[in-house]
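A single chain comes next, written as structure tokens; it is the form predicted alone.
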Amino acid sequence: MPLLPEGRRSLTAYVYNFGPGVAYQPAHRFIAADIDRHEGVWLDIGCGPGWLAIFAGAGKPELDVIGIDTSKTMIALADENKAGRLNITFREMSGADIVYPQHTFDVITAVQTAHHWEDTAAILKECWRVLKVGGQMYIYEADAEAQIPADWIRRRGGWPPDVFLKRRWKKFGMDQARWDVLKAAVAASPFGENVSDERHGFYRRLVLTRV
């Protein structure tokens, strides 16, 4: 059944699940392998049409991964991409008002989607809160400076082009001074200094630690 139109936001939504929804789904399928959880309850904020929350549950049924995202588009179109696995749930929500009881999840993602938050001290006081002792957040971001991991991105006829991927990702990603910001605002945040800054493929990657 098709789904309502929400206007602007379900367009955008639309376009960026065949799109760069498609593309990225390799960057998605490594960044599932590398945390590589098998029994728990992972979180994904800005789940998208959820495909790291696919890949990160698909075949482990002590997984359940629930993914959040503000758009109800999204969601609906996560809801159709999952195709019935029982232990992915997607769920329309705010990362500022996370809506768990503290210390429930083991892993909490957020992908290329930082660059969006409007109140970034709510959102990490929000995970931290509902992060297990011991549990890790982390945080993606895609640098325009990286060199693009030839199987990380899905292209169909040589589209996207590299130069094409980082012309968005100049615009949609965090270059250095932003970066920095964002680690200034981990460090003023619950998680304080248990945190690393790595590379992951041709992202940034935060790894905050609950102590």
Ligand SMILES: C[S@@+](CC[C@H](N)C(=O)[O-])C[C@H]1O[C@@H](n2cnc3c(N)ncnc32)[C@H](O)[C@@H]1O
Second form
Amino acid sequence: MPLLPEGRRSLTAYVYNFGPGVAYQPAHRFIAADIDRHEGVWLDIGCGPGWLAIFAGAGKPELDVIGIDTSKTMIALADENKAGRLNITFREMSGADIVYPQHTFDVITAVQTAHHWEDTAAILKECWRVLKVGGQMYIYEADAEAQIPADWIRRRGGWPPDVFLKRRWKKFGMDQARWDVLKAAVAASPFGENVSDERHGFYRRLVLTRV
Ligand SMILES: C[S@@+](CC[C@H](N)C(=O)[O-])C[C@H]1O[C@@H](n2cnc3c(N)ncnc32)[C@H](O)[C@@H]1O
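Next up, can you give the form predicted in complex with the ligand of this protein, since the form predicted alone came first?
Whole complex next, starting from this chain.
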């Protein structure tokens, strides 16, 4: 019998937890170290199995990190992965409908999730609303044309090789045309021109500032 859509989504989340969820851990450590926040409130949208939120919040009791994801299974896996850390919370929630008051967050991250968004305009509007004035939103998407720095991927027995990762990013990620569409959506959002287009490791990233 074929899996029902929710069953298929759960299976995908389990596979992600043991595959990409492990392989991308070094990249998520680099992102957390680069943003380097020690206090305040950090929101990670599309947190998946939670590793960016965990690396961002580990050992930082003055920083609250909240990871949200539309997948119930991803949230359950992230809750297991956080191993009881009290300043890290995971909640089933869409970035298009964030149940926090305006000006709650100092930082928002969104890693490898923007290519899934069905309503980018609504998500950007919500992020603008919940960011504090001066706060920043970072949107990362892997670039299939980029060099992959040697220490950014955790490999077991050489797996996954670069060629496999790049094939996945070509299939599931954003090429330059999709990146340009995302940039146009940012320009049309309340963030407007307060954005910089950057690179970090094998990611393209947009850094949006809430003025
Ligand atoms: C490829 S995974 C990336 C997970 C994690 N950020 C990482 O880099 O490993 C994309 C995640 O975005 C989530 N997602 C998609 N649309 C979303 C939305 N509107 N709000 C919150 N999460 C969303 C999916 O459920 C999925 O877990």
